[in-house]
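The data below hold one chain only, encoded as C-alpha cells and taken in the form predicted alone.
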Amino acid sequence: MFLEVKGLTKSFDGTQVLKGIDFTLEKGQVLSVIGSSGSGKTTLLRCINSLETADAGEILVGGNKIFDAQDAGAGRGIPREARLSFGLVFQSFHLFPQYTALENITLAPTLRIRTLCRKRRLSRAARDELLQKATEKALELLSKVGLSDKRDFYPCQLSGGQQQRVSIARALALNPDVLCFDEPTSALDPEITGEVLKIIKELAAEDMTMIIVTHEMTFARDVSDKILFMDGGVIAAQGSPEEIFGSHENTRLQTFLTSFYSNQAGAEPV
C-alpha cells in the first residue's frame, strides 16, 4: 500500500472528533471522503496534512513512517517529510492577495530553495538556476490549469474558479506524494464548479494520488476508486463507488444518500 493511515484519533476540548481512523490507498488511486457536516472529514484531512496533530495513530507513505503521534507527543515534532508528502487545496483558496498568480505558486518553492542554498552554501549561480527552474515549473502548472494568460493577475482580479485553479497549481508546485482537497467547490458558484472538477478529473487520469473531501456525490462516484463515508468521527462504510452508491447495508449511509438526493431533486432553479 502506498498510503496507510492507522488509528488516527483527535479530540478538541474533551470532545473526540476522530475515533480511530484506518484506511489504505494505492498509488494513483483517488479517495473521496463523504458524510454530513461535523462527521470529522475536515479534521481528518487537517491531521493528514499536519495542520492538526493527531492524538494517536500513524501515517505511512511508500512504506516510510512519516507521522507517529507518540513521537509528536514526546516533543519531537512533526517530521519535515510529513509536511512535504501532502499538498492541500483549501475550500476558500487562501491565496496571498499581495502576490500575483505566478508569485503565489512560486512562493513556497522559492523559500525552500533559498533555505537549501544557505544550508549547503551553494553559489549564487546555482541558486539562480534553481529559482529559474521553479519559475518555469510554475508557468507549466499555470498552463496545466488553463491560466497561462493570468500569470500577472492578483487574486482580486480572478474569479473564484480561477483562484481555486491557482490554488491547485500552488499545491502541485511542491511535488506532493498525495494531493488533498477540502471541499474544493463549496465556495464556488454552480456555473464555475465544473472548471475545478475538470482539473481534478484530469489529475486523476494522470494517476495523481488524491484524497477529496466533497459534497459532490456525482463527482465522487465518477472520479473515485474508493469512497469513505464518515459518521460521528468513525468510518461507517467504505468501498468502491459501486458498493457505496449501490444498495449498501449501512442504514446511516442510506439515510445520508437519500437526504442528499432528495435535497437535489427539491432544489428550486435560480
Second form
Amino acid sequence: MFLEVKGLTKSFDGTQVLKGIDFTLEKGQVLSVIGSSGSGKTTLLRCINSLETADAGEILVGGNKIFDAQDAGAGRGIPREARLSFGLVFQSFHLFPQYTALENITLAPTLRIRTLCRKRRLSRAARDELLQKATEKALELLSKVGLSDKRDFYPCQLSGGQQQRVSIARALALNPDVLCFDEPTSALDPEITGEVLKIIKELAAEDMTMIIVTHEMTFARDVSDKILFMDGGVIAAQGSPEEIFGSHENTRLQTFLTSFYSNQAGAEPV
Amino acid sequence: MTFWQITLELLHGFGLTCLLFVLTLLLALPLGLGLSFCTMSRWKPLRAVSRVFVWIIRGIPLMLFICMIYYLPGLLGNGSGNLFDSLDRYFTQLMGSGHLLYYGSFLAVLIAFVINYACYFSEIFRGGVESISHGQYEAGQVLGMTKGQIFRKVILKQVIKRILPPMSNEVITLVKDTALANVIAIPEIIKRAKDMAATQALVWPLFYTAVFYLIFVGVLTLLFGYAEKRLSYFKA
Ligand SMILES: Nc1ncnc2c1ncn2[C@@H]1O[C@H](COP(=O)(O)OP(=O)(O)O)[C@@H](O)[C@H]1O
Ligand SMILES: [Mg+2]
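Given the form predicted alone, corresponding form predicted in complex with its partner chain:
What follows is the whole complex; the chain from before opens it.
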C-alpha cells in the first residue's frame, strides 16, 4: 500500500470530529471523499497535510512513517520534508496576491533551493542552474494547466477558475507524492468548474495519486478508483464508484445521495 | 525684523521640528513592530502586559506624558534636581556653547514621543497583521515554507499595503504633535513664533508657521500617495 492512514482521531474543544479514520490507497490511484457538510472531510485533509495535529493515529507514505501521534515531537512542527509528501489545493485558492502566476509557482521551490544551497555550500553557478530548472518546470506546469499566456498576470487579474488552476500548478511544483483537493470547485461559478475538473482528470490519467474532497458526484464517479463516504467523523462506507453509487446497503449513504440528486434536479439552488 | 529674518528664525525652529519628527519615526517604527509582536504573542503574560502598556500610553495625553518624562525622574530620584536639566548643564559645559541649552529637554521629549508613537504604530501593525487571511499562512505552510519565510515573503508586503492609509494618518499627526515639545521650552517653530509675539509684539509669524507645516504635510501626502500607487498592482 502506498498511502496508509490508520486510526486517525481529532477533537476540537472536546468534540470528536474524526473518530478513527482508516483507509489505504495505491500509488497512482484517485480517492474521492464525499459526505455532508460538517462530517469531517476538511479536518481529515488538514490532518493529513499537518495543518492540524491528529490526537491519535499514523500516516505512512511508501512505507515511511510521515506522522505518528505517539511520537514525542508530534504536534511540535512536522519535519518539512515529511510534510512535502503531500500537497493541498484549497477551496478558495489562497494564491499569494503580490506575486504573478509564475512567481506563485516558483516561490516555494526557489526558497527551498536557496536554503539547500546555503546549507550545502553549493556554488553560485550550481544554484543558478537549479533556479533555472525550477523556472522551466513552473513554465511547463503553467502550460499543463493551460495558462502559459497568463504567466505575468497577478491573481486579481485572473478568473476564479484560472486562479484555481494556478494553485494546482503551485502545489505540483513541489512534486508531492499525494495531492489533496478540498472542494476545488466549490468557490467557482458552475459554468467554470469544468476547466478545473478537466485538469484533475488529466492528472488522474497521468497516474497522479490524489485525494479529492468533492460534491461533484458525476466527476467523482468518473475519476475515482475508490470512494469514501464520511458521516459524523467516521467512514460510513467505502468502495469502488460502482459499489458506492450503485445500491449500497448503507442507509445514510442512500439518504445522502438521494437528497443530493433531488437538490440537483430541483430548479436553481437557493 | 525683516520678513526674511523672521523666515530664517522660524526655519531654525522648523529644523528642530524635523529632527524630532525623523528621530521619532526611525526609533518608534522598529519599536512599534516589536511591541506589536508582543501584543500578538501566544504567551499570555507577555500579551497581557504589553496590551496594558499600550492602553496606558495611548490613554495619557502626549503633552502630559512629556511632562511626566521630564519631571518624574527628578522627583523620584535623590532630590538632585531635574535629570534632564542636569544633562542640559552638563552638555553646555562640555560644548561650552549656549545654543545647546535644550539638549537634555530634547532627549526627554524624544523619549516621550518614541514611546507614545511606538504604541500607536504597534496597534496599526497588529491590525494589519491580523487582517491577513489565515489561508495565506496555511498556503505557505503546505508549500513547506518556514514561519520566517512566510512572514517575510508572503505576509509583510500585504501588511504594508494595508497599513499605509492609517500609517499616513498617524505620521501626519506626528508632524503636528511635534509642536507639543514647546511645553518644556524646546525652541521648535511654534515656540520661536510665540517668543516673537511676546518680545516684539509680532503676531503674524505665529500664523505664518502654518505654511511650514502645510508644505511638510503636503510632501508627506505625496510620498504616501506614491507608495500606495507602487503597491496598487495587487489586491490584498
Ligand atoms: N478549528 C476548529 N475548531 C473547532 N471546530 C472545528 C474546527 N474545524 C472544524 N471544526 C468542526 O469540525 C466539524 C467538521 O468540520 P469539517 O472537517 O470542516 O467538515 P466538512 O469539511 O466535512 O464540512 C464541524 O462540526 C466543524 O464545526
Ligand atoms: Mg469542508
